[in-house]
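Below, in structure tokens: the form predicted on its own, a single chain.
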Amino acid sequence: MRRVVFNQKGGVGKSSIACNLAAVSANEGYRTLLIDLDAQANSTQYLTGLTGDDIPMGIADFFKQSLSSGPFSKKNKVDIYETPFDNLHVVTATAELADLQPKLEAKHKINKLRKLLDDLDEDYDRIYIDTPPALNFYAVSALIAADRVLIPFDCDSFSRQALYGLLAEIEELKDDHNEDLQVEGIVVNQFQSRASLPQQMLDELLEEGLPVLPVYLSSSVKMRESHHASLPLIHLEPRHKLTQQFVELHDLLERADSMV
């Protein structure tokens, strides 16, 4: 299974949602891949604690690769490194993602994740994706390469009008290039229950019939603390609220998952 976590907004917690979610994965048994395909690097700064040069250069180096090969060359290889947690991994992202981007645009190596996922799938029980904030070559290798697709929204009245574009350029997409590709549903993410905005904007989603995921996740500054320390929620606090909602979550996915 191929998960792909994507917003063009940002700041809606793309980077936190994919890696709780994969480490909570992790935790519970699969074997676990986290893709980090944002030039920002929050991803693998996240899980591997690692900034600046100390960073392998990871995705950045398989798409070198790809742009030096020919038709009969070799396949491409990607580095994948070990994290501190049991059963997961990371294929680290760099800032050379940014220039590397015209260059692969120019040469059409939008297949090339896709490519590379096939072979990894062997290795893996499950791959998240994490994108940048961008509907940029990146963001459509991910989904032109995975099977399922969330989407974080924080209640904010201009995520609101993205989503309707967003959820749009996704069928458009899946149409042309992945008719496997499945909207698992909206991420509520940074939820404060006792403001009566977002409750008011999520009851107007649910009227809408928009595929909003019946677990929110709350605001809580447990999250940046689980930011600082590089230690997903589940091994800093399992029990803390924001932790079970991301293994409820994790659990209705599986569930879903296993019904289609």
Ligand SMILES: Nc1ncnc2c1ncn2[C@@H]1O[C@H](COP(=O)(O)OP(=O)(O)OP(=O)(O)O)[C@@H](O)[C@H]1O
Given for the second form:
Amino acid sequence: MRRVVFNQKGGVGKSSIACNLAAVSANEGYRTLLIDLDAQANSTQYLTGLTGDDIPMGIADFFKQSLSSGPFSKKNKVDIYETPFDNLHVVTATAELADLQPKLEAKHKINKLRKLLDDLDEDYDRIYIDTPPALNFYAVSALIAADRVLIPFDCDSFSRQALYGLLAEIEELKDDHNEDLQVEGIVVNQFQSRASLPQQMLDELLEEGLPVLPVYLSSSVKMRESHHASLPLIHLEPRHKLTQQFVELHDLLERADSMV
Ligand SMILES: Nc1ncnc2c1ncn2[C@@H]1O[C@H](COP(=O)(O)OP(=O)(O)OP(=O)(O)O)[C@@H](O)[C@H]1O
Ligand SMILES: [Mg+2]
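Now that we've seen the form predicted on its own, could you pull up the form predicted in complex with this ligand?
After this comes the whole thing, all chains and molecules, with the earlier chain placed first.
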């Protein structure tokens, strides 16, 4: 099962959600891989504690190989980083992804990630993909490679307008490239239960038939502490309210999936 976490809006919680769901998944015993496709490398730093030049080339190296490979060359490989957490591995991102992007586009490498994941499927039960805040080469590669897409949403009016466009783009991409892709749901992040506007907005979205998932993630300073310590919430503070919401969300997705 491959899940991509995507929203073209920046700062809505993609990396935080991808990493914490992956950490819960690994903690529940699933062999889990997180693939970081964002040149900002936030997920990489969060799960490995590495920064700057200490980060292995990871996914950039894989894409680089694909640029020089011909029809008779060996299969492109990717380096996998083992985190200190049981069952949790990472394919790291580096800033180099930004320079590589135009070359990958020019050489039509949009299906390379999907092929890589086909090869990795037998080693992992769950693959989570973190994406950059743009519908660029890497995000489209991920949407082509994935089975499910989760859309983080921050209950902001501008985000709401962007959401309709995003859902339309995903439908188009499904039609053209990946019929099996399913929008698993909209993940409400940094939900403020005391304000009336966010709930009102969510009620409207639900009335319109949008797939808003019923577990809302609260806003908590624990998230920043967790990033700072390079410890996913399930390891930093397993009993915290936000941690429990991640576990609930994870288990909800798994249950829904086992009923299909
Ligand atoms: N539930 C939460 N509670 C408090 N802070 C949060 C929560 N979720 C995310 N944040 C904070 O919001 C900021 C953005 O989160 P994150 O980096 O996960 O978003 P993103 O969508 O991956 O951003 P980008 O588009 O830049 O990749 C971070 O500072 C993070 O600590
Ligand atoms: Mg991010």
